[in-house]
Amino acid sequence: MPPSAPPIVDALRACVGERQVSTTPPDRVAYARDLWPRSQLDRLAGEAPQRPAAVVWPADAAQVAEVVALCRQHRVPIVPFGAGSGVCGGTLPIHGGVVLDLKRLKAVRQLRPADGIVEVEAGCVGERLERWLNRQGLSLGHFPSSILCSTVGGWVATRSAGQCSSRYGKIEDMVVDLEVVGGDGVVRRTPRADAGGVDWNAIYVGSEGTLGVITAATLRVQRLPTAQAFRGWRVPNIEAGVEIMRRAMQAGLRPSVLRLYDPLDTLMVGSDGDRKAAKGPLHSLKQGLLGKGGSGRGLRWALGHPRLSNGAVRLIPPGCLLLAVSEGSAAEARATDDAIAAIARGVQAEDLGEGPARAWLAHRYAVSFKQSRIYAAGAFVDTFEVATTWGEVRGLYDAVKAAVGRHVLVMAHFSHAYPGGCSIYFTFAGAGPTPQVMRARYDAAWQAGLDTAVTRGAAIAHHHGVGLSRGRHMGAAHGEAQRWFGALKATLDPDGILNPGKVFSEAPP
């Protein structure tokens, strides 16, 4: 759709209000991006995206509604937005249309503290949903590092993990039913997901608006806890970690966090190992990577000879940092972090007490606003988290972490445990000559750890969602269920513009 096509912009425009549509630049501009670190190194390339032609802010579900039937009518494109924090392209209009941002749909419209239930529109920001469950004595226990910049209709639409998912359970977890807009521009309710039969949420949790533009969400909540219990653990190795995430899992324990870090990674998170590495060539890595070094040269070149720096890291002590939070009543706090230790003394584990547990609580949100400090340094950074059973965790781990590392720096944690596995997300940083050399890297860096992960059955998200980023690889992870995909696109979507070129997708521009 051209930037002047006055046809459909007069009629959204009747439909919303006219302050709410826009095709002014600055918004066409700021709705032509999400939080995937590609589109940095495409602008740092010279490449402008594709900007959408409007932007459009309902304010209730049917008004949605109005917007998607008009949208049908004109064959444009639609684009579901929430706050714009996804890291996987999944809100990047690639075909141009409409951006319809939903932050208007925020309030909730009724809570059952009974029935442990709450409604709530999609465009509410997480961090203001908890705040208010909190002051009622509820909390909904998802607690994604991007909180304070994202949507519960974005964390339905990515299938997204809350840090605290041990005890509490990922989105899907959490759903009771949804309200959706189709294609065809009808509203309609899901059934409960125990109303016995097929789970219709099921379609549209992790769907990133292809199927249905997600309006609200009935969510499940449980009381506060009362009591915390904080731990940090020094473990001889990466086995010995994972082996006390496993059996604590497995003998039924639900701790609201069991995070490990390997070697680098603890190092980056800091405990007793920057004593090791004072004033060396690895503290002077990781001050870069924290932004906190000089110029960024120093940075840079490391960066640039990634077997170099990931050979330097193999002299770092194999000693990691795991880390277990425990809550709910005081006794139950007690019992999990005292069999939690029990299964780490017999690994012979040191006990760090509570510091780098109540340290990493206190920051845990910190992550997301650390990247632009490399980026600004001249280099790249990303994350990609993969999942699988125990019995693979530690091969795909390697295996990933060998393949990456011909690319880019790599290091790793392990953390979201259940009885069955666990996801390992990885972070890679790099940096080359050129903006094109740059993205090239960045490119090989992600398709040699999807790639692995697919050889390996490894899960090749948990958490983050699909969108643009993992595309090329979803055909090989489902297999003949690509084919159901289109089936369900054709019956929900049967013009084809909800949010195009997504999930089963185009490969990344």
Given for the second form:
There are 2 protein chains.
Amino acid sequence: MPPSAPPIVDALRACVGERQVSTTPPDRVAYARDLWPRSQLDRLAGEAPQRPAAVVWPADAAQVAEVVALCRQHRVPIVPFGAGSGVCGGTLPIHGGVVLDLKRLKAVRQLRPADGIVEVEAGCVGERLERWLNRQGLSLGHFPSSILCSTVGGWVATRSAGQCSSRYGKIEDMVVDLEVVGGDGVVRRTPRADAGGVDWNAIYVGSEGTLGVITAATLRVQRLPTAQAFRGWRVPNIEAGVEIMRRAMQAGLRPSVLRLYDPLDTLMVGSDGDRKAAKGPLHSLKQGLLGKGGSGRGLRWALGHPRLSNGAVRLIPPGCLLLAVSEGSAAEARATDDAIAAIARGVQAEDLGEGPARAWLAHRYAVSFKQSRIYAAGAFVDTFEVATTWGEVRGLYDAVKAAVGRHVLVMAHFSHAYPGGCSIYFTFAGAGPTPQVMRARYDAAWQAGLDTAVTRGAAIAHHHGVGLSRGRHMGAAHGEAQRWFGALKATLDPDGILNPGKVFSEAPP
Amino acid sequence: MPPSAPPIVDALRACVGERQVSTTPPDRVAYARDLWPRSQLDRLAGEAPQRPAAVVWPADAAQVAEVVALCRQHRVPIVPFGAGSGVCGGTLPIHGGVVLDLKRLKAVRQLRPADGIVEVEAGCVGERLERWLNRQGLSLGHFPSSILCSTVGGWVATRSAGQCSSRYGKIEDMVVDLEVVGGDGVVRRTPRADAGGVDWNAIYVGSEGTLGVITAATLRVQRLPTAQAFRGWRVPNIEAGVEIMRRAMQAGLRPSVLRLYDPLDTLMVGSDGDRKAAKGPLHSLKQGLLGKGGSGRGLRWALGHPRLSNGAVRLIPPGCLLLAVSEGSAAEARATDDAIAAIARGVQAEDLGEGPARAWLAHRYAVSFKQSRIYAAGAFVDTFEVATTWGEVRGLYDAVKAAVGRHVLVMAHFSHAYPGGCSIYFTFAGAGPTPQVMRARYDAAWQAGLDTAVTRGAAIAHHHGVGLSRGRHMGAAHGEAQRWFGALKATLDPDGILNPGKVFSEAPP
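Shown: the form predicted on its own; wanted: the form predicted in complex with another copy of the chain:
Zooming out: every chain and molecule, the one shown earlier first.
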């Protein structure tokens, strides 16, 4: 589609209204990006991303359907868009076309407290829904760190997990049914998750806008917990921390949060005073990574020499910070907290009291906002989460760290614990003499990390979705299922207009 | 396929061995049936079911693949078969062909206790797996009443729920990945449930052999609970009992069992002495239904006049029996039991102590074995489970009971409680002057029950699967999803040889 395509733009305006379609350069530039860090490296390298021809803000599902029908008629790609918080490039309009911003579909359609369900439109921002539910004494139990800038539809489309998924599950565990507009421009409701036969909601959860535009979701809600208990420990090493997490989850406990930081990540989250190792070059590195001073040059040097920096990290004492949050009724929160503490005592963990977990909670949504300082200093940073079974956790951590560490400085925390395993959330930072070298190192780090995860049979994504950063590895990770996707795609989106090139995707643009 | 088809039978024998293929009449008769009660009515009406041309017992997944490939080559239908406990006709070879008995695939392939998973072949009988796990200090947590005569593969294929699903979930919540032979005769493994993107396991769970032959499953296992607490109550009426169940589940409690019997079902499960109403005609009816004496003629008369019988049931006092089993650690079992008891006190429930729930546990698998006595008395009986939200439970119960009660005597219990709702398990019994009339009344009862469930937006199945008894209602229940199924079917089973006519099915034969 050429940058300006009057016939469809006029048709779109006739459908949703003059002011709800934009072809202005500022809007087209703004909607050519989400929070995928690679886009920033492209920009530094002087490359502009593909812009959409138009941005459309439909008012309701009926208008979404009309827009999709129009785009189908004109064979124009459509990218469904929530709040743009995606960190994998899933909403980039790599083939141009129309970005369909769903934020006007933000109503809570119905709450049925006795049935424990809420029906909410796709464009509702997460924090707004959660606060609204809280006023009814309820909670969705879904707290991604993007909650301030992500939507219900985005959560479902990307198979999101919140920080409390150990207790409340991932978004897929909350879906009762969905309202979806297919690539044929028809609004449909999926059968209830518990209908007899196959649960068809599953084909949409994680499909990232390629099989349909999610316009509303019925989700399970929880009673708002009446109590929370907080606890932190210094554990001797990663093994000890992972062991506590595994034992707690396999004992049938249901803490809402269990988070273990590796030594470098422990250093990063610790307060300056509480750790003797946080001195000298590592201290400077930390300050640099936190954007709290030091010269940009020093940071760039350290990140530009990842083997040296990762080597220096090995000098950090092996102790790790482990956090737990337990909740529910007062009795359950206390019982869970006590039971985890008893497990922790068994591995010589040092009880740090409530402070560290309370501090984490206070800043739980701040993570995404620190990265810009590193880019401002001329370096880059990204995160990369995988998941695996308990028996593989340590091996996967070591292997990914070794592979990625050739290109970037890398640290990790272990979170989203389940009875069968957990997620490993890697943070990596790098630098290079030119934007082109930076981007090559960034790509090499991702490639090395994903290759390692695939080789070891781990899940290549846990809660950030696939987008473009993982799309090329999906074939290896999903194998034959790519053909099953193809069958559904041909049926649900016969002309292939819905977010083309995503999920089982092409190379990054 | 004609009754004897030498070319494929010879080929099958060459593939799996002479003794692992049978075309003898006894085997073909035996495999023409599962536990669908309607087949018995057909037999009484003098109608023989369609027999398979052959029964095959492959040794492993590779042989399954070869058998499927051969059948594809000869365009011969295949019906995967576990232990034949299905009560909906899902394994009837309605188009003839080959019944593929998977019971030789019974190995536990691997147990990874640290990861909380077991990989087991499809033909492993449930009770055998559970006992084996128990010896390792583990449990699957899946206890269908058919556990003595149903298999892992059957559980996954029919989206089974066990009696403790309130705590441990349905089988779909336990599936990590599957080994499946497609209609093209290729063995494949599904991506792990937690792989990025869509969870493809979902398309096989509940597909009842129409999209692939499940040959093995990796399932999540639990630590064996160390304590159980039992409690029973007499509640004033159904509303009070449902209210206790709802409040308990929405308070975040996780009992393994909550079961509420309606007044007639309460009478049926109660011991003779413990209920004053259990006298006179109702007492005789109960004895007849339990096959404990009384004249078959009296039972047939009562069941042949359902309006009168259901009317008489209204004279039973409205009190209902509610059972709860709580488990986990000793502390958790006690805490859950106490919390439910506190809720029950709030609705004037009379605490009956441990006895009734212990009695239920002792006979938990006996339900399927009582029905033959009723058939022997010249009547019929079947069960029919649906599921709905808490707000709809009472309305659905009344509506189904009214609709079904025009044709048969009907009772129900409420079980499989979740935070959002529960299952209603109807038991109905009828009679008629001729086998043909009996079958017509049986069909009318099913039709009325399913029509009512669809109309009220309830799930038409909870844990028995679809089979033939619900197949004609799946279109109404699943709507457009029937087309999605078609797309997958065309890809996964290109020649349509896998259990043809099931799930979205034809009329019963």
